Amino acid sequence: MKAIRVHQPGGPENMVYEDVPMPSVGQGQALVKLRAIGVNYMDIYLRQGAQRSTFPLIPGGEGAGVVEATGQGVTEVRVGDLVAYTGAGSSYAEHVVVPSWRLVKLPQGVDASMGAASILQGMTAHYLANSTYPLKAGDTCLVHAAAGGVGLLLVQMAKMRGARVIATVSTSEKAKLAAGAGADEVVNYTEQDFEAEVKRITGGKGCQVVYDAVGKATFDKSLASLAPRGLLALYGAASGPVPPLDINRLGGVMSLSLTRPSLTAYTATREELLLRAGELFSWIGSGKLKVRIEETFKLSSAVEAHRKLEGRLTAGKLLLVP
């Protein structure tokens, strides 16, 4: 089969489209013929060697397709099922082997492209808005990178829960997308100080929660944008890792909280995985939640997709198609 392999860490040009052996199916696993593959920042970190992985490797951790074979003991899916998954490696390929408990059957009205475009970012937005800090009417939240894959979905889910949403973006085009997703206020951080804007918008009170996937570049101002007893949910580090923190900065009158959540922890059991994915795909299928697919590339053009994502030239989701 064809796949993208990285033989040594480095830039996008280090990804090679080549023939690789077909993976074999073991106990508790399923072989999926992929129809669509999600492209994510974690794939960039993997390609760069930031995950301390062994090379050569096949990047990717998200996709959707049809089950072609199952191993011994598999009860969650059957051959012929259209499924989506996240949290399984080696996805930049025509076929992938996935632990069967991680596979979610796609309902009527949600195709493979929509499944691959939403399962990782959609469940991330779901746990952030519903579990990490369960938003409620009267809350104000700050959503960074609001025109990105998670951001656009998180804005919509926050509005579904009745919260007021302040969104940050980097361009006027992205500002339109964030506003279209329902953001009450949109701040272009290349032209405005988002901390000052949050204080102005909230009358100096700050936000109950900041959802931050940017990391190093926004961390200090994100903390400063919180209301007393507010929570900073740092779920990514697109601009680089946050330096070591003096925990005393969280104390005093503000009494702030900081968490570094992950989708792995919030889908640690099949029951929780199906709950989050079930609500996500139900909202997508009914039209209640809109998923933006920015662009679709051939698997052989993964280099181009990485360059676009790494250059922050996207608003929404990038997909690869074998």
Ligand code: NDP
The other form holds:
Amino acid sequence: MKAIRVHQPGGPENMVYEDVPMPSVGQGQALVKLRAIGVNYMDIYLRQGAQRSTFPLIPGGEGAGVVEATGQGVTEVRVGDLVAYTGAGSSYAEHVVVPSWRLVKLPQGVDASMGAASILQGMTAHYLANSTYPLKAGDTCLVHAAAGGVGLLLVQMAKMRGARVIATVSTSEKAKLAAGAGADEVVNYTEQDFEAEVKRITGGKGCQVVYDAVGKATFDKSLASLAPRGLLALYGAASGPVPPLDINRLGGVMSLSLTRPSLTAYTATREELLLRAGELFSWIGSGKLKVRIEETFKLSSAVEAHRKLEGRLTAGKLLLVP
Ligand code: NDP
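Beyond the form predicted alone, can we have the form predicted in complex with this ligand?
Let's see the whole complex now, leading with the same chain.
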């Protein structure tokens, strides 16, 4: 089969479209013929070698397609089912083998493109807004990179829970998209000091929670944007990893909390996975939640997709099709 492989950690040009052996299905696994593959920022960290992976590797942790074969003991899906998944690797390929318990059957009204466009970023937004800090009416949250894949979904889910949303973005086009997703206030953090803007907007009170996946460039001001007893959910590092922190910075009168959550931990059981994916797909199917697909590339053009994502040139989701 054809796949994208990375032989050495490095830039997008290190991704090679080539023939690789077809994966074989084992016990508790299913073979999925992919129809759409989600591109995520974490694919960039993996390609760069930030996760101490073994090379060569096939990047990608999200996709949707049809089950072609199942191994022994598989009960969750059958051959012919249209499924989506995240939390299983090697997705930049024509076929993938996935532990069957990670597969979610797509309901009517959610096709393979929508499944691959939403399952990872959608469940991430879901756990951040509903579990890491369960937002409620009266809360103000700050969502960084609000026109991004996770960002646009998180803004919508925060509004569904009744919170006030302050969004940050880097361009006026992205500002329009964040406002369209429901953000109450949008700050261009490349032109304005977002900490000062948060203070102004909240009358000096600060936010109950900051959702920050930009990392190094925003971390200090994110901490400073919190209200007393506020929570900083640092869930990514698009601008680079945050350096080691003196824990005393959280203390004193502010009594802040810091968490570094991951989707893996918030979908660690089949029950929790199905709960989050079930709500996500029902909102998408009913039109309550909008998923913006920015662009769909051929699998062989994954290099181009990575260049755009890394270059901050996207809003919403990028997909690959085999
Ligand atoms: P996005 O579509 O949000 O793309 C990243 C965005 O980050 C850019 O569009 C850009 O928005 C912003 N950004 C700010 N500074 C930089 C920089 N120096 N270089 C590149 N981008 C920058 O990607 P995803 O939705 O796939 O992921 C968003 C973040 O969420 C990532 O950090 C990812 O690792 C994290 N994540 C974490 C998960 C978890 O469970 N912990 C799960 C899923 C994603 P702008 O131009 O507006 O600044």
